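Here you get one chain, nothing else, as structure tokens; it is the form predicted alone.
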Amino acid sequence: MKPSRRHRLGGLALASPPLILVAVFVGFPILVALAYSLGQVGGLNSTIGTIATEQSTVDAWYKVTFGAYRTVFADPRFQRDLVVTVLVTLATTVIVVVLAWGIALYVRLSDSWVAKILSALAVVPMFIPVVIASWAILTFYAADGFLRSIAAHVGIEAPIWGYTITAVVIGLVWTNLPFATLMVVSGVQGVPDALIEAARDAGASIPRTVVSIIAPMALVPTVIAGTFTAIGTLGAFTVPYFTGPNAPKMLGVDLADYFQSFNLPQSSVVMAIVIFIVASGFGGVYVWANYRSAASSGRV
């Protein structure tokens, strides 16, 4: 039966608190961002418009200009720093999610004790602040770290990953890891057993019945998790701040340094709106999967 118009309005007032806090609080800074990244420079713009070097202006509310984005698209600097930041997204959500499936694969097939324990130790990760993470991480893979010290006494050469992409790499995966591992482990683990059971009676060996039978059923919780790497690791700062390179570096700490380091704070609108025109096409993949889910269930 189809909700009488007078639910669906009490429904729509039960959650517009939340959303009118969502706009005013989110919303609307980045609506006046966005403008201040055309050159909209007086109004609630004025202090720091009054205060940044190098910006492309207008001289009226109705105008706007791309002087800005054609400035930082133009820098070599950025064009670099954005490759960078794609590359290790795509590489750390592929990490995260292999792990995680398997992790999951692991758990849901054995009933080990090895294997408890390896899915607890998976959201360790969850409880240690980042910082600390960050700077152990550091420590363990710079010239004079852990690995390389371990490595000299037994007469082998360790590689110097401190201050590196792959040190980054390597902070992202431990940081997204957890949820990953959270959302596909109760994926998998939410397959009926009668369908392996029957997969299995049925001659189908193991990969067999993990690629027709667990995986797709597990589909959506991998996407989610999926995209919550992916749009994470894509603004992410604490880890390639600690962890990375001068140069190249990845988009959340570079727009850091030219807002506070270089002054250029229109500059730095600039990358943070490419950060969230690609965050969206990932958030684009978690809304389908949550519709997906929702039309599989018989909720739309």
Given for the second form:
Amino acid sequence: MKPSRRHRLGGLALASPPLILVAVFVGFPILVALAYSLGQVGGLNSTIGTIATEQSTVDAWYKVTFGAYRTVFADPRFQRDLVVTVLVTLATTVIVVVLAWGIALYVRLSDSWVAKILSALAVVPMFIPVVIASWAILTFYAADGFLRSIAAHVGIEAPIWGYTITAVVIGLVWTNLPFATLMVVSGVQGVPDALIEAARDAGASIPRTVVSIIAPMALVPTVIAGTFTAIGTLGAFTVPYFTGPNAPKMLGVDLADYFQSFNLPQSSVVMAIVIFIVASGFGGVYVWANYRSAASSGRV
Amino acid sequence: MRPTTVVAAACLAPLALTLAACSSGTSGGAATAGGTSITVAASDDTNIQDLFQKVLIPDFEKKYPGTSVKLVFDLHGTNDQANYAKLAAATAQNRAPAMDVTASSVPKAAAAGLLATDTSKVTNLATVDQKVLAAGGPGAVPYRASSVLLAYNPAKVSNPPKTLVELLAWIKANPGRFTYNSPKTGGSGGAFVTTVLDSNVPAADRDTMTTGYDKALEKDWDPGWATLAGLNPYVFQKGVYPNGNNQTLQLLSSGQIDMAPVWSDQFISGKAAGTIPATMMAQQITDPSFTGGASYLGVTKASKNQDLAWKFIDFVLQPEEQAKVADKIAGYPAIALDKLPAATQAKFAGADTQNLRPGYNSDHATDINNLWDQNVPGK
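Same protein, different condition: the form predicted alone was shown, now please give the form predicted together with the partner chain.
All chains and molecules follow, beginning with the one already shown.
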């Protein structure tokens, strides 16, 4: 056996336990669910097939039906919730990236202790369970919450954000900010001092330095932070369930409702596949960013 | 052995162990081998967990020495659907299911024929209300009940509405001071929705929909949906329906709303525990009244130890245990109230514990969850 080939097989063997685990416990159930959404209610889907109501089914293994997809896409509730979910995802991602960049630049360009405390504080939400955070956010912005109480003391009528989409966005930014901050801060810190000083010596203003030197060099971590935020937000359940309105809802909440409360698991699976397709769009950007970073460092 | 092979084998070993653990897990299930131990599966809030774990099961084991009862508890019923699927699968394959007595999804399991139907083994069934018994389906035995009441804050509401029409008028006259939880997240909101829908459903259709499923009759609900959607601008924050019975109670307790439908047992035990201010009051409305219903126990058809399982159910229906149900969780007893001690009877003065207006058949109830979500919020 040639050494290079042996290396490759050894590498494959090293990687195989996680690969097999993913294939058996993630890949296979996804295929079964996909078949269920296309009308296959026999075999492994027979239990759910007997419990569920209003299914589109086929009578042979080689047939498929898109009835379940037609039903879901014709439902005005789904159309509304899909639009809201995508808008919330975009809004959250933009806000998270902007905030993370603000913190990262402040930490990079200022050496004060305030900057250090800020970068440490930004990571705190990572250590607080999402359920507790959601409750805290809900009570903070409720009609009798902290925000309105303080505002009332100084004679201002603050808005009620509890049970609104605004609260959902606030909650999702809160939960996603720590990871994005870690990524972007490390990316921005990685820009060598020499480059920044050279630009400043050549007469570049601070904004000019940021746009032309720091931003391009920290682009890849930013894209990674953004895609992770977007994918996490797209399937979010806890935050929108606790803090959001009854309508419109995010698709993560819809998935649970259709599956548990409405006994329409087939519609639920169809929605999961739609979320998967949208998420793989964001995933594509992540793969591109990773490839670009690997290419620039000469690994591929 | 080459180094790479060793590494690969070392990496594969944990996976093999994982798979082995999984395969041994699936063949497990309840320990039903002897005739002396049964498994009870239940799901609900912690009060029900305490009822089984600290009252009913120890009492049973004391009365019948040598028996052992294992409780499998699913808090808040989050896995109800999965557990039901497991029961259905075990019955279809004629294997011993993970439970001998079930307290979750019982009417659904009864309708699907997953329960043993030999209820004659329960001698204490004599004074149980026949309508409540029938509503559970074949094999389902009611063991506690509760109904939804209209709770209000007497400091703000001096003259609470007595009928549904008065209640709807009150909601419109006092914008933002009433809400109910979405029906999918809890029965108290569900009872309010059901009651509004019922005011337009002919009695004959309602009877059909209580015991069976007929989707065509759901058109009777249309005026009710319009009424409910019309309430949006008048409920809390112009259309906020909280998730779950408890969130409604919290809104009421913190003074954010003045009136809400609540479960009788949660309300009584909440006042006792201090989570609900002692000044809060609750009463039943009429014409139609809020729905109520029983919780059921059933013996699984595929259970290998049905005799002891029936014995357990019969034991729970004894007057002494029923009185403990009333004291511990403020649940209405399933047997006639006059069988219980006078002190327990006094607790339910004014609440007609035996005459409960039943909810819909569980499939219709699922449709109510779905249609409410479609027709009410945000309209």
